[in-house]
Structure formats: structure tokens, C-alpha cells
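The chain below stands alone and is given as C-alpha cells, in the form predicted on its own.
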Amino acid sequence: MTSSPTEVITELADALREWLPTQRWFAGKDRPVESVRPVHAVSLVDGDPALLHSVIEVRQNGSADRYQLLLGLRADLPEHLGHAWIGTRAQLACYDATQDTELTGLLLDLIARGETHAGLDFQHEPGAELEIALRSRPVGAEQSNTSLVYGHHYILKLFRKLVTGTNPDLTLHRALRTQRCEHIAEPLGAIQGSLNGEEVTFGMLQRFLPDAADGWAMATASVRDLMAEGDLHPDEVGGDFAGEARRLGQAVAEVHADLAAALGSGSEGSDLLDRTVDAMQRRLDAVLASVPELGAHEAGLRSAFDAARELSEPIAVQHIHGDLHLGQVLRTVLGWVLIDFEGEPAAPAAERLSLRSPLRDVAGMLRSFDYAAHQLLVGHPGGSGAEDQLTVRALEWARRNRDAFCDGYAEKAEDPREHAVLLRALELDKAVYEVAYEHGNRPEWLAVPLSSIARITGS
């Protein structure tokens, strides 16, 4: 390779600005985008192939944000790697090169080696002995973020949309192993750097848990199993979910405790009520603006928040997941584990690092429940008797869990549900998130955060 690293990512700017929104972590799909420029380029690895480690610029009306990309180079591109294809630069073929297992192999050994390189410093954890010369399998499951798989050992995530500071995933991590979480997949290394003096966390290595199973498709499971039977209630199914939700109640709980220990907690009182109902305003007005359907629950909405804001108890804050759905939790034989506490990924890196109300988290996983429970549902346009007896039967099972959930919860800590009024409020603004999302993602679903807010707020 002639050219320097910086050259290459210039040279494929174009080619860039097709591929970028093809990619699922890619967050910037709703917008045109407009130009793509290197921030930081270096080789990792020289010859046929070549490995170039990347930091790029995106704009998008008017906006700037940064990605991490693994870029590999061969003269001649493998048929199994003809997918990750982006474009050609000086008859050498240029590609996504987290799907190489040749060449990832080689993040996992200078983390083990504990090596720094080209300004990137690849740390392994105090008292962490790694294996070397694994190969890598990257996770197909959508998400946002690319994660890598080292035989049934480690889970490499490479974060793709970069933020400054450390990753919020990786300083949540470290505190709750100081805590001896059980609920958590022990960190064991990270890749650093920095950018224009601002370090930045671009991966964090962890245990990997190959037995474990996904809330979410466990949940799912559930409810096919009791949508296919003709006249018994939830409890009566044999693929009953509500002990684990209840046991999952109780992994939250652990979680957030752990978390307030190690990191410690606070209490806020008017003001803080203040910014998040003026939040969660501004977050209906912005949907309103582009979802009309949206409308005919905007007076229940306003209420709902509106009555946040007159509580006069103080609320507890602390550091919390701040994105907890069935997705982001996994049952192994021991327990519940809670996975990727970087937050929500389109919330300022502020808010992801601000204490918060553990409500939040409790009102996502009550979301989620609501999600596992009408996901069968998508499509049908309702009106049958056979239909409206589906409807029942998935509002009977999600009722089960939420409350399952919060007596899990209440067993390890405060009840939840003797906070309502900001619980409900915390759901229904993470339901008009979920409106705005279903919107610009999948219209199909959009009935689904609908007619949980019509529930809530009897509209």
C-alpha cells in the first residue's frame, strides 16, 4: 500500500457515502449524507491483506458525528467476504473488515499482550489472562454496534458511533465488577485512544456466554405458546414467563443497587422534575410535528407529564442502564445477566453519564414486556371476534409480567409502583419515543406504541 492511511479514507469518500447507510449501526439513515472525511487513520497491519484502523467524519444536515471503521485491503477479495465489500482504490479491494477473521484475530492478541499501537492502547483488565490466536466471528443480531466473538470465550464490541470520554458500557462495567455484580458479563479489556486530546473508548472486551438465551426470545416464545392455545390464561401454559420476570425484577434491582454503591447516588427535587417534564414536551412536540396519528392522545400525553412535575417527594437518582429492554438481558443457568449499558444511542453522551431516576429502567423493561406481549399481533387489522380474543390474551400476559416484573423488583428494593404518577410518566415518554421510532423504521408496527399510550392514558 502507497498511499497512507489518511489517502485511502479520502480516496474512498464516495464509495463511503453509499455504504454508510447500508450498515445497520449506522444511525444516520433518515439523512442524506454529505460528506465523509478521515479524523484519524493508522495501519495496523501492512501487506496482502492490509488492516487500517479508521475514524471518520460524517456530516448530515449540518450535523458532524464520528464512526469507528475496520477497513481491510486484498488485491483479491474472497468469495465469503464479497458482502463486506465497500469499493476499489489502486486495484486493491476495500472492505468492512470485521467480517476478516484473519485479520480481527489480531485485536484480541494486543489486548492480551496489553500492547500500545499507533495511538491506540489496548488494555486487558487487572488480573486478566487472555487467550491468543482465537478466531473471531462477528454477531449477526441487529444492533448498534459490531460485536465480534472469539471462539465460546470473549465478546469484543466495537463501538461504531464514537463519543468522547470513556464509554459509558465500559465505566458502568468496571464499577458493578468492583461490586461483584453476578449480573454481568465480567469485563475483561478495552481499546482506547484519543481524539484531538478527548480520549475515547472505541471497544470493550468481555466474557462471553454461549449458553446464554435472549429475554426477548424467550418472552416471545411465551406468548406464541399461549396464543396457541385456545382458552387458558397465562398462568395455566405451559411456557408461563411470569417467574422469570419475576427473577428478572430482581436482577434490576441487584443491578441498580450495585450501581448506587459503587458509583454512589443523590436525591433532586423540583428542578430535576422541571427538566424532565420540559424533556419529555419537547420530545412530544417533535413527534407530533411529524406523526399525526400521534394527535388524538396529545391532551392525555401533556397531563400525564404535567402531573410529574407537581410531586413534591424527592427523587432518587443514580447511574442506570438507561436503555433496558428483553433485548438487553440474557439467561444463563445461573441467573439473569444485563448487557450493554451504553444507553440509548440516540441520547446525548451528557445525558448517558447523568444521574438518573432507576424508574427509567423499570418503565423500559414494562415497555418491553408490552412489545413481547402484541408482537404477534403486527399486521392482523383487528375486528374478528378470533382477533379481539388474540388482543385479551396478549394484554393478560403482559399485565402478568409487568407485575411479576415489579414484585421481582419490590423484593430487592423500593416497590416501583408506589411511585405511579412519574412511572407512568417515564412510560409514556419512552412510548412516544417508540411512535417516533416505529415511524421512520417500521410503519407497520406503529400501532403498537399507539394503542399503549390509548391504554394508559384512556384515550
Given for the second form:
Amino acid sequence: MTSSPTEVITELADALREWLPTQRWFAGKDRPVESVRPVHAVSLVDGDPALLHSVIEVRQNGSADRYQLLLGLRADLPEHLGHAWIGTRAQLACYDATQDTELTGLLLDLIARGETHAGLDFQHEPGAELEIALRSRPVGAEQSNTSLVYGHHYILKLFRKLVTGTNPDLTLHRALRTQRCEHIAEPLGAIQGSLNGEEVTFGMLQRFLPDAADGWAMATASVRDLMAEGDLHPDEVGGDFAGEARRLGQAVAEVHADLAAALGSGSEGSDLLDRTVDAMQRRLDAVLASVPELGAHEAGLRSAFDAARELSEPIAVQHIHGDLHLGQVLRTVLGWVLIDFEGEPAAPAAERLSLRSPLRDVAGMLRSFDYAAHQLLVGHPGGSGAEDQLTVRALEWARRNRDAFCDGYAEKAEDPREHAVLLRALELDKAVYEVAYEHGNRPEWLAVPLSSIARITGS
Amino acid sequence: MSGSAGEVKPDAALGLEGIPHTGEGVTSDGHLIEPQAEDFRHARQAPEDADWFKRAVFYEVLVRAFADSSSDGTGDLRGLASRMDYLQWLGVDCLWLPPFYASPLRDGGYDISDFRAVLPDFGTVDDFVYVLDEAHRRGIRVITDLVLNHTSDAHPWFQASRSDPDGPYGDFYVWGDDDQKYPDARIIFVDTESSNWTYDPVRGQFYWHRFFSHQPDLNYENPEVQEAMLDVLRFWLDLGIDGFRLDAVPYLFEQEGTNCENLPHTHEFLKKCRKVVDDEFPGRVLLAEANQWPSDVVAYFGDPEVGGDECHMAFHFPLMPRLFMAVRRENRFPISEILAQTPAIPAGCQWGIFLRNHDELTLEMVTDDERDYMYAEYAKDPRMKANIGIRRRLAPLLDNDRNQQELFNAMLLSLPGSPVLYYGDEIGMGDNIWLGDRDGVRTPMQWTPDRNAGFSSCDPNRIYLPVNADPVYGYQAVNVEAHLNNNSSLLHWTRRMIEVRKQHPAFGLGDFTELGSSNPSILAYIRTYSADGAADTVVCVNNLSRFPQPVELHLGEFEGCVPVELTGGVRFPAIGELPYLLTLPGHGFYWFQLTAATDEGEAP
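I would like to compare: after the form predicted on its own, may I see the structure of the form predicted in complex with its partner chain?
Everything in the complex follows now, all chains and molecules, and the chain you saw is the first one.
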């Protein structure tokens, strides 16, 4: 190779500016990409195909975010990799190497061997014995990262948008592993490195759960069954989900207990409540400015938030999942498993790492039950009697499964409904966030969080 | 005192005058004279095949319900023999006959009053040998139930035991001066029995019984009892029977301080039974009826080091209710969970699996939550509940939905284990919930739209149970003749599926691996069997939902292979780099064989 890895990236900068916004994991799709420059680039494999590992800095509207890029270089790009093409330079096709199973096998082998290679630290967890030379395949449908599955055994998550410091996903998984937590996919290894002297997590290897189906698919199968019946209540239909919801509640409570046992917990008073409610009100201010439909509920929302400020008892805080919803839980033959402890991707790193009330996770899951219940109604022609009937069924489903979830949680920890005021505020805050998201991305879904807000605030 | 004048003969209660039976005479030392196998003709043997039971499709047939040759309104052995062509055409490999022994019939024939005589209603031992012969001639095997644990209180052994405590049978049963021993043994028939002990006024002692009080438990501590029961096995094996389903095996022995179930002595005796089979009758099988969790049932296969040295087969009970639950939930986890909890079994063993049988849908082995759920879903009419199960046949249990009947049968024929069909389910027979006890699922087989459904030429009032005449499942519409005349009938479909199953050793002998997918409504698995360098790999995909579903299967290790659909032979697109996408209609299923890619054979 005549050019250095850094030069390759630099020469590809224009192609990357075009390519990045087409990637699901790229967080800045709403703003133009001003510039792309390499801040780190090394060669992992020389020859043809060649593999570069790099971190690029993407500037947009004055912000600068760092993304991980695995770049493949080939003289002839095979047809099945056509979709991964980024650009061509010096007669070499440059493409997203996460899609190239010929190259990605190396990453597992390096983790298994525990090697430091080209400045990257490939680690396996103590006691983890890994099979190597497994065939890998990229996972489809992923939001913010790129994952590779090796055989039926392992899944390697490559973090795309990088944060400084050890990624909370890795930190929390490692902590839960020390507690022998049954409700996680066991962490088996990691790829770490440093950028400008600060530690960065590039990847995390976990046990793959080939038999798993995610909670969203499970829950919506149940809702589908209910909606097809029409004249039966949720506790009467074959697809009743309450048993699963209860076991899910138990699992979440056990994960919370294990996180507290491993990483500690604390207790906060009115300071935390003030800060929390201030943040809720600020978010509401911002969303009100862009979504006029929310205006009708402003008074109810503000008083629900302020009610939380008046609470006198101390609030238990600890590390939590941070972005819990039905898409972040998997049903396996051994029960429920929680995944993706990265926290809300859009939230600042400091917030993601702080101790927070576990009720946030509960609120997130309760919101998700509401979403699952209503998703089949999205896009239905409005106003008909049949739709009203389905709406009633959806509400019944949500109520039954939210209760079952809380029942299950309460079997393993304090009943979250004991903190009704705070839980309500957290749920409404989450719903306000959803309003903003749906307004920007899926306007036909806007009615889902809005109707929930109306119901909870009684407006 | 035996044989003295005026003494009530021990066989007085049997009603077996004129045919060979136990207790016709008594030896000088007081032993009852029993019929011997040499007294009868023996049936020809089925072809030799050590693994036959692993590949076999079993068919449970009630002699009383199948065909009546004597026009007395009750099915009999000669009647069963007369329908053997039908069973051969259907393709079943082995008949399982519930007990046809002499019995007062207070427990459906499981109360045996003579192990060496046939219930006169059904015929004679010679008739049974004729059934065996007719079956073996067609390559069909026959097994029957044998109750090891107890006898009827009408059995001459019990009559001798109660009247002569010091005689040769005095110690054949478990007697006690009070009813205080073994307090930790649960009472199984809680609806009818209040204790496991009952006082016998004749002997003035209590006798032990784990089931009904008219079924005293045999005393297996007595070596003579063990020998006597091994001789019962030999009697039928000599005549040519292919094996036994051993009823209620966990309860043979008692021991203070235990629940008197699954005791080590019980396993020792089963090993003795197995040794008799292996040494004297190789190729015959023992099937354990132990209604327990699979991890406990595996003990009845015996030592895995030697490939199993107790029973060859055992029923997998909890799978069945889970199949129903999974389809109602439209979610595979009820099935996936129970299969994941099922331990490996010794190399020489096989599970028996079933959808329905002559008993209720068994719920003993599900948790309380699941039991409540099953009741709520399947037994909206309280009359459908019995004890701890649900009395329905397959078709009415599935609302007579043909797609679901096919899906359930496809799973039965492809999940690990030998499938056991229940007579009449192949034509979608209904049940009659207005009949008492378990009789609703034991009505006469429906052969034709003629009188008595072609089951019997007797006066319709004389029939043992009325033929099903309801507007949906009645014999005028649902019968073998009508199904034979309609090529798209469930009967023809069932026959074709059995045929397909037989063409692929993977179903009977293969390993089982579940293929996960992100769609929880899809249950997919792969069965693989390799022998002599040839591999048979079958992928089964089942849609548990009533709605059409897509699924992406990860078949990367078979990249380049071509799935060939097994019922029609259609070649599907080759498996490539990406997940394999399939769409299934509601309650649909596919069976594919994975074959190495070859040219399609088109002209150049």
C-alpha cells in the first residue's frame, strides 16, 4: 500500500460525507455534514482484502462527533458486498468492512487470543473461553450500532458513535456478570483503545442468544391476537401476555438489585428532585415550542411535574438501564434478558453514568406497553365505531400488562406504584420526549404519546 | 385349607367358565394353576429390527371401540383383526391396545382380575394371537398395557391372599394391622379415595392401594410376586406380543419416610424386566407410563452408559399441553421451554409423544398458572373437566379447524419422539361430552354412514356407547368411507404425512436442534441423522399464529443447499449468504429436506 491509513481516510472524506447520512447508525442525519477527518487510523490486515480501523471526526453545525469505521479495501468488490461500497480510490474499492465476513472473523480471533494489535486492546473476560474461526454475519435492523454474530455463539457489538471513557454498556454488563445475573447476555470480551489519552470502548462481545425473540415482537403478537377477537377481553384471549409481563417485571427488578449490589446505590433528597423536575420542565418548554398539539396538556403536565418536586421522602438512586423498553428485552427459553445498557443514545455521557432512580426504567417499560397496545391502531381510519372498540381493547391490554409488570417487579423489590407521583412524572416526561420524536420522525404516531398524556393527566 | 369342600373357589368372581384362566385348579401345595403359553398357538414374529420403535408411528386403538365382529355391540379382537388392512393402508407401525385382560371393568380394564385371560367381551387368548398374526403379517407390531403395580380385588391372588394369610399368596399384597404406615405417600385419586389403606373384613387387616380401593397393590418386596409378574411378561411375549406399556411404574415399592414414588427398588425390578426382554425376547420393547417431569422420567430409561437398561420408551407428558398452549398464545416459548428442559436420553431409548389419548389432556405436569390457563382456554364448559384434565378429542379441541389439525399433526410427526395417534383422530372424529367419565372420547370408530357407523351390525340400542351423531362430527359425515372417497380429506392427508415421515430417518432417529428466529410465532427446528456416510437433514417450520407470518432463518452453515419441500418435492431457492426468508400462511408449516445443490435438470 502506498498511502498510510490516515491518508486513505483523508482521501475518502468526500465519499464519507455522502455515505454517512445513509447509515442507520449515523446520529446526525438531520444536519448537513460539514467535514470528515480521521483522528485515528491503523491497518489491521494488509493485502487484498485489507482492513483499516479508524475513528473519524464528523463536524456538523459546530458539533464534532466521533464515529468508529472499519474500512475494507479490495481491487475487486464482490457483488454481495456491493451494498457496502463507500468510494473508490487508487483503483481500490473502499467499503464498510463490517459487512465482509472474510475480514470480520479476525476480530473474534483477536479477542479470543487477548492480543494487543495496532494499538487496540482485544480482551476476553476472565474465565471466558472462546471458540474461534466461526463464521460471522452482520445483524440487520439495528439502530445505533453495528453487530456481528459469530456462528450461533457470540455477538460482537461495534459501537459507532464513540463516547470517551469505558462505554456504560460494558461497565454495567461486567458488573452484572460479577453478580451472576441471569437476565443478561453474558459479556465475554471487549475491544478497547485510547484516543488522545482517554479510554474508548470500540466493541463488546457477548453470548449470542439464537433462540431469542424481542419483547416488542412478543407483545405485539399478543395485541394482534386480541384485536382479531374484538369481543373478548385481554384476560380471555389465547394470546394473553400478562404472565410474560409479570415475569418481565421480576427480571427488571432483579437486574436493578444486581446493579445496586455491584455498583452501589444512594439516596437523594430534594436537590435531585429539583434538578429532575427542572429538566422535565425544560424539555417540556422545548417541545411545546415545536409541537403545538401538546399545548392543550401543558397545565396538566406542569402540575404533574411540580407534584414530584413536593415529595418529601428520599429517592433511592443507583445505576439503571437508562433506555428500557420492550425492544431492549429478549425472551429466551430460560426467561427474559435485558440488552443494550448504553442508556439513551442522545443523552449526554455524564447523565448516562449518573445514579438515577430505577423508576425511570419502570416508567420506560410502562410507556412501551402503551405503545405496543396502540401500534396496530396507527394509521387506522379514525372515528368509526369499530375503531373505538379497538381503542378500548388497546387500553385494556395496556392496563392489564402494565399492572402485571408492576406486580412482577413488586414480587422482587418495592412496588413501583408506591411512588405513584414520581412514577407518573417520569412517565409523562418520557411521553413528552416521545411527542418530540414522533413529531420529527413519524407524525402518524403522534397520537400515541398525546393520548397517553391526555389520559394520565386527565385533560 | 385350599381346595377343601365348601370353600369359595378363588376364581369365583371371574366369569371365565369354559375358557382357560387362573385358579381353575390348585396344586397340592396350594398354588393356583395358571394358563401357560404352551397351551396356545403362537403368532408369527414381526421382522427383526432392533430400532423399530424409534421410527414407528404408534396408533392407540381401544378394542371395545374399533370393530364388533360378533354383533353384540362391543368391539372385539376379531373385529380389530378385520380392520387390519385399513391400519396397514394408513401406514401405522405399531398398535397400542389398552388392557384387554379379564377385568370387572371398574377402572377401564386397568383393574386386571386375570393376567392370563382375555376379557370375554373381547374374545379369547386365541383371538389375540390371531390379531397378532394378522398384524405381523402386514409388518404391524402390537403392544399392550400391563399394570404391574396392582390387580383387581377380584384377582384370584387377592382372593387367596385375603382368605388365607398363611397360604402361598398370603404375602402377595401389602397388608398392615393399621392404616398408619407410609403417611408421606400422596393420595392420587383425591376425588374418590380418602386413604391409601382400606380395611378388609375378610382378613381383618388393612391393604395398601395407591389407586382405587378395589385395586390392591402387589407386594414387590416378596420375590415370589416379582417372579409371578415376570412370568406374566413371558406368557404374552411367548405368544408373540411386541412389548408392553408398563402402567403406573413409579409406585411398585413402598418405603417408610419417602413418598413411595420412584424408589431405587422400583428401578431394580424394572432392570429385571428389561433383562428378561433382552435375554429371552430381543426386539420387544418396554414403554414406561410415568406421568412426571421429563428430568425425572429419564430415570426410567436406566443407565445411559449402556444405552439404557430399564424401559426403551417413556411418554413425554408435558409436551402435549404445551403444544396447545403455544398455538393459543401464538408464541413458541411454551414448546421451546419444555424441549430445552428435556434432558438427553440414553442411546437406545426414545420418547413417545402424543396429542390426545384415551385419558384426559393431562395437566398434572404443568404449573398452577398454566393449568388455570388451559382450563380457561379449552374447557369453557365445566362438564369438560375431569379430575385434572380435559376430556376432548383433537378436532373439537381445535374447533374443528382443519389447518390447526394439520399443524398439530405435523408437529407430532416431526418433533423428537415416536408419535402416538389416537384412533379416530385421523378422520377428525368428535367427542360426546354428555357421556359420563372419560367415555366421551371412547365412542365407536366411525367407518361408514350406515347403521352404527359400520362399527357393529347389532341392534343400535345394544351398542356399548352411542355413536356420535351430532351435526358436525356425526358418523353420517365423519367416517372412514367418506374420507377415503375424498382425496383431500384429513385421512388421506394423514396417510401422506406418515408416508413422508417414513422416508426420512431424521424424524425418528435424528438429532433435534431448535432454530431460533426473531418472530416468536414461528417454531422452527432441524432434524439431522447421519449413517453410513449419508446425511438426512430436515428443516421443519411451523406457524403457530392464525395469521400469515414471515420468518428469517439462519441457515448459514447450509449455504448452497437447496431446500426441497417434502410433500410436493418442490425445490425452493438455494440457501445463500443472507438469512433464509420464508412466509407461511396462518397455522401453516413446511418440511424441507436440505439437499446439496445440483443442476435443475433442464435441457442444455
